[in-house]
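The chain that follows stands alone, in the form predicted on its own, written as structure tokens.
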Amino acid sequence: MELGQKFWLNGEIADVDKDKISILTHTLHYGTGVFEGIRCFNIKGNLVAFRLKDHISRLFKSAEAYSIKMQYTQDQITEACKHVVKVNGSKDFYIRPLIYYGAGEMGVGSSKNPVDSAIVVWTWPSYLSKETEERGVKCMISSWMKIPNESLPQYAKGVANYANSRLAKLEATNNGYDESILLNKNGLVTECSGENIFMVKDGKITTPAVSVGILEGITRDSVISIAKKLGFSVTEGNITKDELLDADEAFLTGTAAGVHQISRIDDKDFQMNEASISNELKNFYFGIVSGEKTGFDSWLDKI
């Protein structure tokens, strides 16, 4: 991981190693902030951000869910993302816009603090290790329950939501797995710590519905569109733990991770052959972001 040396803060370009954030930053203490993760790729000499406008739209929806008043328009944040990539050398960056409450009054209910906006970039060739990607992701069903929508809006990409994710991720890695799968209060499958999840049974694809308490993943939405384009049946609904473990295939999707097959959940092994549906979807997705698949220009915003 190589951090970009310049970042965008409240409308200005600043040096990452020189700027200081106050220890009294409200979000640091109380967790009210929202963010996005956006991939940009070099496709045949042109740097593009994958579904940039959709990511920024979700950022604004997340801010609304947390009652954060945005200080910039969607167009301004979109252009700022592109600008930060350019001033850092136009690489295949991962872009991270972060909206948070800055220093001011302390207290959980304080609403007078400034809303600060920052955008930082870094190189992130692989969220999961290359070894993991090649052999498939080993997952465990987490003992941590997914936070319900009634507690925090899970459809929003809120900073506080990821405390739940981190606990589940640590539990998985401490037990020799790569990733965790969280169930909700009703025992239904929701998502992984940082990715959405899909299962395949008898040639039909199912993924948990937003209503069970998941992030409305951009890559998730992309894969649903790809699957339908390829003629597969896709259902967004309820999945029990037993149904997931009885599936023929399983895979995960996420901006950082991309699309990757799951090779094991707990003690159950899953198909990993070249002819699998999950492998076809994985190859198609990476074909789009590498420029091999055409016809998806609306998903590729030029930097």
Ligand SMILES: Cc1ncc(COP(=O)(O)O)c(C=O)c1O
Given for the second form:
Amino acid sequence: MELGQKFWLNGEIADVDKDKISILTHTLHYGTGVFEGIRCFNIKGNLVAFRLKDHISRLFKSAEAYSIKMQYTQDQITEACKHVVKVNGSKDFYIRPLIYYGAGEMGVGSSKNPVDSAIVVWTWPSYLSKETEERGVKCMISSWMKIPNESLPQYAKGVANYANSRLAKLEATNNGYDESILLNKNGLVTECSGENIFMVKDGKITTPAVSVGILEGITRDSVISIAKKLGFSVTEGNITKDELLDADEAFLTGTAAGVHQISRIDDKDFQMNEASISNELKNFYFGIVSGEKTGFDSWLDKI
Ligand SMILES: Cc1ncc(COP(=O)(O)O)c(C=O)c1O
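Next, report the structure of the form predicted together with this ligand; the form predicted on its own has already been given.
Now the complete complex, all chains and molecules, led by this one.
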């Protein structure tokens, strides 16, 4: 991971190593902030951000869920993301816009704190590690329950959700797994700590419905579109733990991770198969972001 040395803060470009944020930053104490994760790719000499407009639109939806008043328009944040990539040398960056309450008053309900907007970039060639991606992701069903929608809106990419994700991820890695799968209060499969999940049974693809309490992933949406284009049936519905363990294949999707087959869930092994549906969808997705598959220009925002 290589950090871009310049970042965007409230309309200005600043140096990452010189910036200091206040210890009274409200979000640091109370967890109310929203963010995005976007990737840009160098496709045959052209730098493009994958579904940038959709990510920015989700950022605004997340902010609205938390009644955070955005200080910039969607177009301004979109252009700022592109600008930060350019001032850092136009590489295949992971772009992280973060909207948070800055220093002002203390207290959970204080309303006078400024809404600060930052955009930072770094290179992140492989979120789950190359070895994990090649041998398939080993997942553990977490003992931590997914935060219910009734407690925090899971469709919003809110900072606080990641306290739940982090506990689940740590539990998985401490037990020799790569990722966690969280169940909701009804025992239904929701998602991983930082990715959506899919299963395949008898050639049919199923992924948890948004209503079970998940982030409506943009990679998830892209994979659903790809799968339908390839003629597969895709259902967004309820998946129990037993149904997941009984699946023929499973895979996960996310901006940071990409699309990767799952090789194990708890004690159940899944065969890594080049001819599997998971692998076909994975290759198609990476084909689009590497420029091998054409016809998806509307997903590629020029930087
Ligand atoms: C909890 C969670 N679920 C799903 C995803 C996948 O979403 P996307 O494909 O938009 O990156 C992410 C990553 O942002 C995530 O953090």
